[in-house]
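Just one chain is shown here, as structure tokens, and it is the form predicted alone.
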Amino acid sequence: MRIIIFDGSFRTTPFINRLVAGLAVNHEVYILGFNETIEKRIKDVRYIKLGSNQNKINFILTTLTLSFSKRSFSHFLKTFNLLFTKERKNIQQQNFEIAVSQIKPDLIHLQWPSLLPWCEHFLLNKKYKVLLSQRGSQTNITPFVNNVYFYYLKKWYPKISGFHSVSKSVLDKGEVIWKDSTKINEVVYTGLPLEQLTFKREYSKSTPLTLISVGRPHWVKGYCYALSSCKLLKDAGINFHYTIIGGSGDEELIYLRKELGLEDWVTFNERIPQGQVFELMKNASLLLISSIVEGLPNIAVEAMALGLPVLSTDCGGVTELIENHKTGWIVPSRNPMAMTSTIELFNELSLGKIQEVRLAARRKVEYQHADKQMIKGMEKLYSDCCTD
């Protein structure tokens, strides 16, 4: 098959680089993007540039080479005057159809919905087949915050060819905004390269008791709720240091953390390399989900093939993955009371215990994660659309 991957760049997410990479062993790959700079090239993967935003002479001329390879006089001089009166946006979406009808893909696979506008002719004129990606905000919260949002997806949901979804509540969601009986409509969880994610056969609880979440500082993370929860332990007098990696210079959980009392207790650390986050969560002794909404967080399946507890909120696709005392904890979201007495629940629990959920919590893991298993429900998904 040949296959477009759209995200409007080629900043592309770790999900669409283990994607492509698969892909493209058996595939005709492309992706395309509105920026110059390629951080890290996928072996066999093609890279089409529809003009840079931050390079005004690269985009004149990757515009005017689009253009020229028309090989029309009339569509030459209509470029000419698109850059002569600056209109940006008009040119991004020519250069974006042309490089398209050049590909003529079997798929454009747009990665959020936000990208709907730039393949609205190509919706409207079925001349390709268009899979939409449903996963984070995009799905989870927007639509049903904004009815504009909502009610745009929803006159050009029915004429989208199929759609993926990283787990079965954000599928719920999008049946929320369209749902119909013929809809080629599946769920395809994140594949992780489980090779390189080596199970941690020793484990102890460190003391302090080492708690560790990852992730922005964004409401929706919940960590004003984690945070409460580290006031309850402190009070109850575990002996406890809980670092947010990400969480660095808010202002809001800076003020939070001082009205709590947690200088000492609670650590805001920078983004870092997912390396050196892996390294952090190896040496942890549970780790803190505490989102409001989630689609299905890779942060979970990572700490589970790592072989780090997982202690969870029942956000989003979050029991799809673990299940409750078995493969890690679950507790209700915005709930403070209940995450502090399950990590006091787990402060206690044996070794051997946690021994028993840290082996669960890997094979399932590998049972519905592996990067192989994502390759090929992708490519039965992209086969339904096509011969739809």
Second form
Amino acid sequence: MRIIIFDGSFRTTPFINRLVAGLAVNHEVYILGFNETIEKRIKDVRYIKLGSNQNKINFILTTLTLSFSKRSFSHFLKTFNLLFTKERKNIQQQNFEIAVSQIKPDLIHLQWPSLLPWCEHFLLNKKYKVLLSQRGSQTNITPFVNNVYFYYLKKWYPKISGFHSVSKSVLDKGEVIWKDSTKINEVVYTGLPLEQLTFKREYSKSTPLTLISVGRPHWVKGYCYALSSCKLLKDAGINFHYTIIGGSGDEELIYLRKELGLEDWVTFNERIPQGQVFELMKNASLLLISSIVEGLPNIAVEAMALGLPVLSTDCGGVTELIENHKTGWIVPSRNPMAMTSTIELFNELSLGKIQEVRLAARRKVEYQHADKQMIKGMEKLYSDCCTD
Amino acid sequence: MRIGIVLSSPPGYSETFFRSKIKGLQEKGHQVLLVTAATKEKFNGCEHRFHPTVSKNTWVQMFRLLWVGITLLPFVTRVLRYVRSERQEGTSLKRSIEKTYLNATLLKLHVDWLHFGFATMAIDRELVAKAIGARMAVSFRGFDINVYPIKYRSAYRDVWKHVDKVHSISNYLVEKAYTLGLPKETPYQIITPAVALQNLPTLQEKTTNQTLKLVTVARLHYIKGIDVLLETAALLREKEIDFTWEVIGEGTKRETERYLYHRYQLGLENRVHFTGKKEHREVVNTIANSDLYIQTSLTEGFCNAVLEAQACGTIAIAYATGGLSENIKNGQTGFLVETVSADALSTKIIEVLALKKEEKKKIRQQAVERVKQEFTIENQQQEFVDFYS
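Right, the form predicted alone is done, so what does the form predicted together with the partner chain look like?
Below: every chain and molecule of the assembly, starting with the one above.
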């Protein structure tokens, strides 16, 4: 199969990279991006430059080369004219369309809903199959707080060949936008390199109990509720320390920590490389996910693979991953009281029970989040779209 | 007396605080001069000068530096005094020259007082007043003391060292400033915001709206407690109260999305309306036509809107945080809620709704009366005259 992966750039996210590497074994894979240079090239993948905003001369050269390949003098003249009018967006659109027409793909896989405008032309003339990945705030939040965007998606969704969602909860959000019985609509869970995430055999609860969260300080992470929960823990006399890795520098969090009298109990760390995050996770007692909304947080999958127990809110796809008391612990979101009582309960648990949960968690992620299942799932989805 | 006031931008038409202050001082024979960043609009209430601008283009900036340098020649003793004092404070020569450029307009002033309208305005300008032989005054607003030092803990270290007199809009902010290092012996004066009664809609006999109308004036920012506002609204709905709640104010894209999403999750789209920024006149009209004014802020310096609600005869309910306890006289001119929680606030709202008509009327009258007595523009103007004497 000939597949275009389009996420707007060459610097695709780690999980898209893993998908691409897996697909490239059996398929002809192209990555199109508004870049000029490639930092990490994936083996057997062809990269097509569409002109970046960074370098004017390269942008002009890329544009002219693409236009020249059309072998039409009038098109070449038109491109010159466009370059003079400096309508960058239009030029990039033209570059994208020329590149796609030359590749003649069986399918274009759009990685984010925000990329739909680039494909409007192809969606209208139905020349190529388009598969859309639904993930992140573009599917979870924006359509439900922005009517214009909601109706934009509603208008274009019926013209899309198929939908991929990173969790059942995201799929459900997509159904709110447009529902149809013939819709090709599948969940394919993100695959992680589980062989690199070694399960920690030995586990002990530290004193004080070390709680950690990982992720940028954005309201979707619900850290304000986690801090309220810490206040309740402190009042209950529980000996703990809570660290938010990547949470430093946020005014609201610093304010709340001070107001709640948690300065000795809570630390906000700078962002650190993934390897170091995993080291900290190995030494922690419990991962807290306080999020308000998520697709399916990779950090939960990673923690479960490493053997770190997870306590999460019931946000997004978490309930598809964690079964309460069996593979982790689930509490309602925006509910500090529930989070606190579950931490207290966890604190009282025997190591034997925790060990049981840790092993079940590892089995769950091996079953649901292996790289192989992701590649197989996507291949099936591609072929469903193409045979439709 | 000559007084130089430093602000970030000239006061807008509806910003009565600075406008009336300036007018009041002029009426008492003082000369007032305003210095702000370069803006398109020119303030017409007094002489208005601009700080020099900084260009990203090195050549343009070099030329400006040269030009400003020439215009500073007549003030060479002041400039030398200023640079010397900066150097004594440990500022590098390069930074001292940059600061001289940035403060050039101030260094040319002939004033008795240099008054920074916000504490943040005084940062990096702490030594100017002494260099020009003026006394330095600083005003405290909520943001200056409640929010800015959260991230920049020692931002005011040099301000505390050099300020001659502090103006604060509430006692609470002075107390809070002490915890941030303001020396207890620094003279201060509390001058609260005032209400221009002539700008308010005429007071009318209140009739309760069929659907209860609540209103809040707040930026969409965490410090304004919009999450707890939405949770309170959800509780009121649970208790089957028929209401709409208007929230006047805007926020960044991210914060707006935060609260719109919370509203969506709670299914409150038909109850809570975020109506964005409005003209002052429209704001007070909305307040006057509402049944209750609610302030959910986690903290406030004083809060003009709560004062205006009282002036309009709309019963105000707020958390007893920051300067709000000085703003509302609990049980007399409005109501304060001790704990910041949706539960406590919704309970208080229901309690107030259940008050007898006469009791509500009494609260309204006392609120209006107190504003008329204690928070008038005339009082404020006199207090500012006293401030400089």
